[in-house]
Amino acid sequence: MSALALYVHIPFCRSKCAYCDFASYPHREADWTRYFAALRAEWRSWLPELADREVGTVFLGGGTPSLVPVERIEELLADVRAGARLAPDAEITMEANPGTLTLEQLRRCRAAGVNRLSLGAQALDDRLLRRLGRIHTADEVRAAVWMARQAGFDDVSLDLMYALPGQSCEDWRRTLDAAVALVPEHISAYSLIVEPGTPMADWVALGRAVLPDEDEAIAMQREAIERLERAGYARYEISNFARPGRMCRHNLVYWQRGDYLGIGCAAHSLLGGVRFENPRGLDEYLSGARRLNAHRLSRAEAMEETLMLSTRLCCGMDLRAYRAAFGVDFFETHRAALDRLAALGLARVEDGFLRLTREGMEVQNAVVLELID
């Protein structure tokens, strides 16, 4: 059985992004202690279920990680130690804002596992990222590299975000020339979603944002792809890139369609084709509501899925892996919709794999949605 990836949420931040539809609240501090105590014990509620699994990765998410006590990421990580058997190599990730951290929390979680730090970096431009909401600066970015390097990690990652109200491609030039310049082991560089209901969305309504357009949109995109892969970080993903060997192990498991148990409010979860979730509310989960809105995929669904998620990736769908999923030769039962996408320069098969072209991966929705039965 393959290994399982555990999702651990933790919703706490100092202050809400403008852009932010996650689940994360701010100034619940109060709630911090008795929400640990949950999250702990959930896992514990799961280990007679996980008797027979290897955790291969662990990622705590948010919200803000790094605002919440060193101590509670201690307790926490020594729990899924001593619950359950993590891999030898286990590929265990933080993620956290750079204007949260300091030297010696970074020594006591890279101590306490933590393997890969995830940075929220967002902009390396100060005025960006006042108007995103940030509280951090650029150079708040370079210590928190800095100091992670002292701390020992050797798996940085940096999220980065274009089509931002008010961004050229020259600011987006700039900013991932300044990333570069920091040498992390794999950079996120994906387009800003304006979210219904957040403060974002009211200022493009309102006219007090004015987003970059959809041709200014894919500049910055390819912009990224061309820069990136100069500096010699390996696009792998939509989205993703990563230097040799630095691929984000816990997300290639969602792209893949693994298993992951996802514990705390809002995290989901897909275990043996079923996919369930815990409440998105802190004082749902508080109270112990788990577990919520179990379905069993169906055949026609797991299908679906899997063409969705695969085709994100640059290597693409393994028809081999497909055909011996699901008993149907995809080449066979699509070649007209593929022999069309094709000439248009959109997809391709080879190899035993059905991949996206660079175009391609510009219009993937369009691209699944002509190959979906």
The other form holds:
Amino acid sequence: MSALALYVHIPFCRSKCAYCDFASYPHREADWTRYFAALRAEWRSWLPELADREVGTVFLGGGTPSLVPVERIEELLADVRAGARLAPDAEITMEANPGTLTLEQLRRCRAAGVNRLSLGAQALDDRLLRRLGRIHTADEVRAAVWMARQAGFDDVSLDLMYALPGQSCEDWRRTLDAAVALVPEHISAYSLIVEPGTPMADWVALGRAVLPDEDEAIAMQREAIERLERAGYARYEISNFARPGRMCRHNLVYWQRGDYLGIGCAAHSLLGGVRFENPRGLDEYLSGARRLNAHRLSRAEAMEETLMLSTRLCCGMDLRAYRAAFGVDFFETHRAALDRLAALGLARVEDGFLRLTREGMEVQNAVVLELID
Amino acid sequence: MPNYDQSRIRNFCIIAHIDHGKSTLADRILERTGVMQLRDMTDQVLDSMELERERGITIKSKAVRMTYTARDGQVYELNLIDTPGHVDFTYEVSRALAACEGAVLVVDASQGIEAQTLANVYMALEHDLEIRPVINKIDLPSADPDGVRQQIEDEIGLDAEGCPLISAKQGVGIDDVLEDIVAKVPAPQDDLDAPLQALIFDSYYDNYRGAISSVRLKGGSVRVGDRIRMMSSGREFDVTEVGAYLPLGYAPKEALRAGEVGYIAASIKDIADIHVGDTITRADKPAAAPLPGYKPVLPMVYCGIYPADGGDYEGLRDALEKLRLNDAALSFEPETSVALGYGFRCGFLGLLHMEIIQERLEREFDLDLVTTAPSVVYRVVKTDGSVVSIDNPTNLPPVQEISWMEEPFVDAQVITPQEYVGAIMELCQDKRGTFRDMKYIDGGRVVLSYDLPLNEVIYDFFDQLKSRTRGYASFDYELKGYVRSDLVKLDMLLNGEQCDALSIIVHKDRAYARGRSIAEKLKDAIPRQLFEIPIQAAIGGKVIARETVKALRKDVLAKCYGGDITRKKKLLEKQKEGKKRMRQVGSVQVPSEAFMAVLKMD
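We have the form predicted alone; now please give the form predicted together with the partner chain.
Entire complex below, previous chain first.
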């Protein structure tokens, strides 16, 4: 049986960013202790079911995991280690906000087993950072990377965002260059999605924030691909770039539909062909609700998910594995659509994999839709 | 009503121009006679169709029995038969009128007589009804009851002296209306001893009682257990229930007798066995002849109706059949379209009738529809001398086989305040109209008569008239005849492929503008796809307008956060749903809405 990926959601933030619609709760310091107790209890409740299943990756996501006292992280990881068989080479990632870090804290995290640090840089541009409602500056990002290195992290990732209101292609180039100059092992570059109900959505609706148009957004994406690839970061997923051997193994599990268990509020899981989730609300989680909307995927759903997720990856969808899993030859059953997409230069089948081209990835939703019956 | 006494029965309807307060008056009458308790009252009790309430109009006829103790101390049985007000539903009105002896004519105290007021009055006169004018909305500051009374006398020739002045909204004068009905509407004079003759003026399906006929007994009587015969088909049934209608239900009785209005249930499973306009008689003692039926009506406007989800064809057919049962003016037959698949060519009395049917199909039968542009019936004289009628542009013979074409014209009357005469003349001119006549009626109002091509009327005439006269003008028309005309077929091409469902027949002088406007609308309605889509309007292969839908540039979710793929799946489901509503025209996906977007005017 393949190793399990464990996701732990830590839903606390100092303040909410303008674009954020994740499950994150500022001003809930009073609940931190209670939350971590609940989290650890949830983890322990899983142990009988997991038996001695090996855990291959751990991801502490948020929210802002770096906001809470480092003792909480230490206790949590000690529990994980004590309860389950952690792979010797396990990837243990923690997300961190550059505005919340100290060297001492990072040293202790590293000592507790965290070996990959994912920094929410978003932009290396103070004007844009202020606009997004981020609590840190560009210099604090630089300091965070330096501290991470001092603390012994040899696997650091930077999250960046583009297609921001008021961001020019030139601004984006500068952020990319500044990010590359920090020599991280991994870079995620996400196109901003304006989610309904966020302050950003209101600003856009009121005309107070003007988003780059589609052509500009695509130009920024292409700019990122070119600059990062030239700097030695290979694109391996729509929004993710890594130096050789530094892809995020935890996230690959999501895209390849491996088993993952999510604990904490708003955490999602896929275990043995069943999807379920914890409540999104912190209070609901604290009052004990767990494992909601459990749903065993039908074969058709699993097929659709496979297509939808694996075509996000540059290596594409493994057609042989697809046939082994579902007993159908995707190439045969979708020949007409595949020919159409190939003629449009959006997808191709090579070496037994279905891969989207750069242009195909820009319209991945529409391409997937063409391939769904 | 203790005993049957024909002299105390009053069968009446209420007629009015739309918005003059007919349904409100009906509500007050129901309240006053106590069939409806105040607490049961919702606005427009008789308008039970959701659609009717929303639009504030009455579509189907209904009948309600009430008892009323008049000032003379006698108890009367009042049967109110509700009728639609719009010109498209003239046919329904005519059916309801045949069941009555009198009509209450409601006229708005500030608007006065309007086009449909006249149309309804003429129809009531055709049925020999006693017309009782009532002036409503006297509470409005702009009310001019004396002026309107004079107008009724001058323009319709009715004696309006002492007619009730009421405010249905405020419940003022309702007793006067009831007293007037009792005093002036004649009692039925039908022969109780004659063989049964029951005129069917409506039918519908009830889950418990089966198919039900709404009837007016013109002679004889009918009771539970009687064997009845439909005079047109000869089919026979056993009566299981007879009775009168309450606003929200039934009042079963042991018999219905000459002069009365009510319902007959006879375990009729198939509503197709009941033909509105037919006469029911008794099998053991049949009447010699049926009552005069209704004039069959001819549809004037046609369009294609298709299920948005191709699998719903059967459901659409069932729904159309159910609607046709009590709407004889609706016609339909199967047709196929390359773009839209299997559907029906449907005929309607007018645009409102078409809209109402579409909405009823969608609401009452939960269907998702695609509708093509409405078309009138053209006459094509072919080179071999034969003549064909065309109600679907797709069926137009090839140009070389056409000698000439004719299109229907209507005799149109617009009643308008004087200041809009210029605007209306301009509009009618724009619509290829021919001016016939202009008459001043009163208070600065004018009746304009025009000959107009029906295909312009069904395009955007109503909307234009409304906006150019700020809603003050009223409009009525009737078919006049066919006129030879220079018509062409306008085709739309998507990525080089002709789309049959988007073709229209249009006057040559209009083709360029229409082609350009449809191309523009399609450009907005067709979502961007993986490739660029040229949209062209063409006449006989010659392109007269062109637009382009640019290829999709960016359609991707940046992030699947923390293994939560629900958002991505939801988006995909939504897109799949959208795809189901798409029609394939060659290589192009066309959303159902696009076919209708071209109908919308600027």
